[in-house]
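There is one chain below, alone, in structure tokens, taken in the form predicted on its own.
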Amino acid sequence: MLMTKPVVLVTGGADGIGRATAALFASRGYRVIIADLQGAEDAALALGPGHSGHRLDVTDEPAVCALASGLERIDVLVNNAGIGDSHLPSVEQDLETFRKVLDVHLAGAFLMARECGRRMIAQRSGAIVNLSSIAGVVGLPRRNAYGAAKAGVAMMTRSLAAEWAGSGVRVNAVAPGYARTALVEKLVAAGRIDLDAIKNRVPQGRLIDPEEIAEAIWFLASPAASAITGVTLSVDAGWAAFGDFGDAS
């Protein structure tokens, strides 16, 4: 039955690496939800039968934990939610526009990290993946409230698997360079990123499939990374491991 399958709950599913995330999960026997500001219904519909849709922004604190307290057991929880930085000289950035970043990216991933982390504290069980970032390894000019959101849910990613060990829940992330995301085709598109720059930056020459980094997150919420805590795992195609001048590829 449906209901006897283990649950992951997605956050940001309905579209990039979370909408492959969630599909990846479906296809192994997971029932999914998919938590997303919009298309999340469409997104679960699209997965088959017993999937489920939820709009919600992470920043909203009742909202989180209305949608938590109402599930029954959540066994797998992926912080995806994300949104896009302002990209504009440091000068010019607003700090509006940096506290938002840093709530969705950072403050969202711990209310829900907190809120399915009491559930998963009471089953003694549960695997929790952020999704940080390579902003969070290395210095991206003119993202700075990215960059240190991404760094932040890598430590609190630290912090809550040393707290939560003990009660039978870990706690890890991934850290993904540039995806072929449909954002990242609009940051191309609007000239904001330079895609053959990127590609020579990075070893292996190419962006990443989001299907890549699916499988990562998989691999650390599943049975075979029981050991595995308070780690983040870059999947980057090498980016972070380069350290020469020049072009890597």
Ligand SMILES: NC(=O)c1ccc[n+]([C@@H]2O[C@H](COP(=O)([O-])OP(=O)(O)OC[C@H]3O[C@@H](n4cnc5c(N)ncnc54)[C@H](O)[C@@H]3O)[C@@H](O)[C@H]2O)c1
Second form
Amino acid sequence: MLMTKPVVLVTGGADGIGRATAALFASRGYRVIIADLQGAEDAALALGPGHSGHRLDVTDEPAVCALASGLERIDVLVNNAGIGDSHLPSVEQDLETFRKVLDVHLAGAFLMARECGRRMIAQRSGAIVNLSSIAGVVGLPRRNAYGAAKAGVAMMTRSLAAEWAGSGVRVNAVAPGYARTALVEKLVAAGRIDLDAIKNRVPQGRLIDPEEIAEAIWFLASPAASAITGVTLSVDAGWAAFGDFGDAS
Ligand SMILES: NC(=O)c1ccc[n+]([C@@H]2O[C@H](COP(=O)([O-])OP(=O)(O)OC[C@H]3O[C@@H](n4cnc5c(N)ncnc54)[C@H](O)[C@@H]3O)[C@@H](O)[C@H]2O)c1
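Structure of the form predicted together with the named molecule, please, following the form predicted on its own?
Complete assembly follows, chain above in first position.
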């Protein structure tokens, strides 16, 4: 009998955490669909035969609807596409960047969840994993849009989970700490973050590998997490658990 492979759609799957997630699901028997602004076709080819890549802007509503309605089935959606904040002092932050960051992280994740969730509800099964961040858990300076978007993603996760639990659709999130990806490398190159200072702040004293975040996404999407919905799982090497006292300790 020909077994149909389960299908995972990873937004922003051409690079970083999304690429590691796509590779993990491919290695464990999933058919992977990568949707990214750039490099999606090449990233899918690199996974081997049977996978596909689509150029997609997650904020483009007609394009998101077209991609989702063209899918034969969808078992897992990983809402991973994302961009950095301006990291400027808040009094210098422009509204255009603020709106853009909210749009990609929050509206983009909503559109993808709405359109894939529609299909999952009809199938009466499915799992969605959203990418939140430590910036959505604790207040970090100069990240108004990014932090608000990621906290919004965590609350949207709970809201969708509560609504769709009876339809067989689970919705969870991961909240990573700093991982070594293009997004973080760009901030280092621009002098916006200091990796040594970050490592000093992290209880485990290190950055996180994208593959470690992919494993947490895999777990939340898998039957091993069948009773888990609406949670945001920190994958942050201890960052959010540690109430840094600074000199006051
Ligand atoms: N790297 C970290 O330390 C870290 C920490 C916490 C959360 N996150 C979150 O994890 C996710 C992935 O981050 P990363 O570090 O792997 O980033 P990355 O820059 O390495 O990769 C992000 C991918 O998203 C794609 N993308 C950006 N905007 C898009 C859009 N509008 N439509 C479709 N694709 C788009 C990019 O082309 C890129 O391939 C993001 O949501 C990010 O906010 C990252």
